[in-house]
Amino acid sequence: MEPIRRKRKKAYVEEKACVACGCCVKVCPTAAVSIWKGIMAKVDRSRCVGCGKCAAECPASVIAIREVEG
């Protein structure tokens, strides 16, 4: 029997949009999101679990939860 794979959640940003406010960092539980050199949010994809709070609390609306493989 084949086991079953889940798809998980993780966070993507759409990084030419994103303002660097840093709503998200503030409300990540993992700290998985991190302002990059004061341009840009980044998700380190290793500690996002996919929770959704960083994209709730964007003010640009430019972070989004995507189920990806694995």
Given for the second form:
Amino acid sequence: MEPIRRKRKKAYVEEKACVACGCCVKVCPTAAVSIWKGIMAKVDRSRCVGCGKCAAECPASVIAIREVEG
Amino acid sequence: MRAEKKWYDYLWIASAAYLILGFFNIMFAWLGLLCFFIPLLISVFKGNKGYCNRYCGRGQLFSLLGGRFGLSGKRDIPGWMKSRWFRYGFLIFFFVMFFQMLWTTWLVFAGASDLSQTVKLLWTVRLPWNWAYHGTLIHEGAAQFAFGFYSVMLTSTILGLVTMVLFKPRSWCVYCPMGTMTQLICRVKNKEK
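Given the form predicted on its own above, I would also like to look at the protein as it appears in the form predicted in complex with the partner chain.
Full assembly next; the chain just shown is listed first.
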């Protein structure tokens, strides 16, 4: 029997459009998001559970939740 | 799990108090300089946006009103409002208006014009604000600066509230001149395009 491959969701930041306000950092339940050098938000995808809280909070709407294999 | 609240998570109280105090004594407006200098100093010396990320009471206030109090439409901000030309354009516009305010202050210090006991909203509408002026121990110019600075703070709060209602709670953060400026400083400091 073939193992079931579940698609996981992860957050992706459109880095060039990010204003680095840090709203995403505040709502992330797994501390997967951080503001890199005051320039943009970066997601540690090994910690991200794809809950979408950051995407909902982001005032610039530059975070998207995408499905990834694995 | 909800993160434990830190002392700086309550700075929205300071922001709300600041706006309220301006209705009683305009000289409190001087305290608003903290919101200008602290973010700049953090970005210049630490190379990050620690102020926006942690200490901005105004952002917290919008979060609270738009989030918990449900006053935000929670819609996406239009693309042009998050574009670089708009953000930097608004920063330049804000700077020009700020220097115009400083010039008005200078004229009063120099004795070339009288103190105007008004608050200018949205850079256009002059509101009488004489009830909040009880004299000054220094110079009338200091009071003129207070009126001008409070005008800047009240105007930006109104803009923030409007975009909070129309879009997401902290939409102001997208085009906040201090946020744009500190991000620019961080870019330069960290040599990143």
